[in-house]
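Let's start with one chain on its own, the form predicted alone, as structure tokens.
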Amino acid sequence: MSGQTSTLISNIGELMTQDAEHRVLKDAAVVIEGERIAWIGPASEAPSADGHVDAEGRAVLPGWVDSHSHLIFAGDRTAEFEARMAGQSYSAGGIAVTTGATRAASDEELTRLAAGRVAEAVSQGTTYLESKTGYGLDLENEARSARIAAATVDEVTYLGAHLVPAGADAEEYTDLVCGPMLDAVRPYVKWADVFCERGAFTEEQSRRVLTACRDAGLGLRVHGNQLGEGPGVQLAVEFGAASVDHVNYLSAADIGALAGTWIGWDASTGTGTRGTVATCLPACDLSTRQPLAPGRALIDAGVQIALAANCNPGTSYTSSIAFCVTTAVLQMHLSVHEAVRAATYGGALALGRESGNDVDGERAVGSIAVGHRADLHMLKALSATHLAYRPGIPLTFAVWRAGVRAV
């Protein structure tokens, strides 16, 4: 030990790490050191530490990584749901509704009600947040939310287009997002998003979206294929985006263009070149009652999928990881510790944190391995198998997040 707090946490049941070589120990324990997993073997083993938790028996595996969210917004959508689940169909229209209460809501007004989503995520198990601006589609209300959203979460991205402001030109809007707005919200963002859909952005406007964004150097991403097939995925691929989100809606092409990024990935070490994750969000494809994403096809095509909440007011109003694990498994035919890799190291990779130790400042997140940052999930149970095995039972017991206990 260097000389900084320790703790170590024994008679773990279960510790599913994640990590390269996927191991899952059985009478494990783990050595935090500062923000850092110092150590990790089996508990017969373990050495001292400063302080010690002791695991009685329960599960313990990385904190989730959530690799998809909208936390910056104010209002509220219930109507839209409720008319939803009497039938009316989903479009992307009812983010102008989010827009105009964002817009009026004070700075202090919306970190609170993020600060407030972020904490109610930590709670039940989430380490580690992306999220995305989007609800503010003018200038000043994007640079806004990018500045609140770097304040509150691990990972910002710029979603100025997210939809075409009502009375706006396409064109014209969609020349602010590639040019001032983009240069307003720099600053404080790492990736780009665009939605390209029906409803939205074009394939021609994404382009120029994409195209903007990476010039100035920041990471992508694509809202792609959920409402329908579309272009989404292969202006994905063709981008070399990080990650292609919601994916409803793919052809065999659609799945096969996604596997030929991963070609020369070794999965088994976790080395070679990323190539562009395929991000699931079953809670939103519920919601919206789209067909779940085809996370078994994905897996067995060889794609590197993630599990996510996409946290929002309209489509997917939970923070819950959890549930997303438990939908994967029960209708997605995901064995349960693919759907746990998916929401830890598969939303790592999405975010380009999945390896390497001090990667741009910030360790490793998503698995455990001595060197990544110090994110652990324990839970009320014996096995992660219960996530899917008891759906709905609250299951988080304790939480560290950069090596903090946070619950």
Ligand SMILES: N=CN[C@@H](CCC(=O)O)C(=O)O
Given for the second form:
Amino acid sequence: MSGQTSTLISNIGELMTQDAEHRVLKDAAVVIEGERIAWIGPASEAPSADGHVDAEGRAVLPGWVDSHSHLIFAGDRTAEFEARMAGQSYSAGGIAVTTGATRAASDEELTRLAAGRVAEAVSQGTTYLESKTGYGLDLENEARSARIAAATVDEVTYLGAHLVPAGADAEEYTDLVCGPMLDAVRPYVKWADVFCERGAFTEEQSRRVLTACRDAGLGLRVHGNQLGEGPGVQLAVEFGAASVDHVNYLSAADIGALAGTWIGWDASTGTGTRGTVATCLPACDLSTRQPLAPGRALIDAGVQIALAANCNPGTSYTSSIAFCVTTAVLQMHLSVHEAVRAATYGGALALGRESGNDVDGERAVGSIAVGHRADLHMLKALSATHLAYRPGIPLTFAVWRAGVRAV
Ligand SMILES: N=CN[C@@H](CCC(=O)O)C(=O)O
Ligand SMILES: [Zn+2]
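Here we have the form predicted alone; I need the corresponding form predicted together with this ligand.
Everything in the complex follows now, all chains and molecules, and the chain you saw is the first one.
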């Protein structure tokens, strides 16, 4: 024993581990020790621990890993949403409204708003979150967003290339994103992203951003193929991006290219060379009235997918991963196990956190196995199937984040 406080959670009706063997254990138990999972197995064989929680037959899953969000913003876009529901289509231009409100907010206000959004996500079972910058769109405000994000979420992505701000020249702004702005955010971020879409950044501009950010040592991702077919997916594959997100409009060649990145990966053991995760954002697809991303076809082609909430004020003002899982099952034709996997292990894969070091480094998240971070989500239900069977019902009963009871 490590000397750290331990807790036994027993009488778990269904333990959906999302581990390498994809195990779903019945009548199971878990022991948490400090921030790590110390033991899992049949409840009848569980060791004793300092504390005890009786799950009373409830289901336990890994905490949700939300690998795509935009939490550093101020302001409101209800009017834009109402106009969209009345028939207008979504365009990238709405980002500028949020940029104005974000620039006008104080550091304290932005921090309070972001922390409130994180708390809302955690209260619904999310235990690991990424956030992007992207509503500052000048050097000072992108650096400020990155700094606030680094103090608020687990992983930070630089999205200076979200929109060319009003009045700026696109080429000059791209130079700024690739040069001084990148230097300013660099201490706070691990990832970089570019919105490669009509109305945002062209293929050539996106290529420049990805090259500069890769050369600066950042991991890459791309907002791609959200509003129509385009070069986003192919660029992500070419640059070896960790993920390409949205993926609503995919050609057969796009799906083939993504599948090709996973050829060196053994999905049954989670070993080998990681490819580009296709991150599906069903809440965003519904809120923008875009076709749902073809998650079923992607999985069938051998692509690893993630499900994320894409919480932002324009296209998806929700942090509910349960809603995304429900939609993925009911409308994207994923099994419950596949949908939960995409929202836990898949998110971890997109963030490079699916494996870890039990001794002296970062612990794996997104699956329940000995040595992984103790991020657990207990449902107010006997099985994970209830997430799809009882749409809209708040099913979070308890949450442990890095071993600490959060709900
Ligand atoms: N697509 C680009 N960015 C966000 C939306 C940003 C906004 O409209 O404020 C997204 O992921 O959907
Ligand atoms: Zn996004």
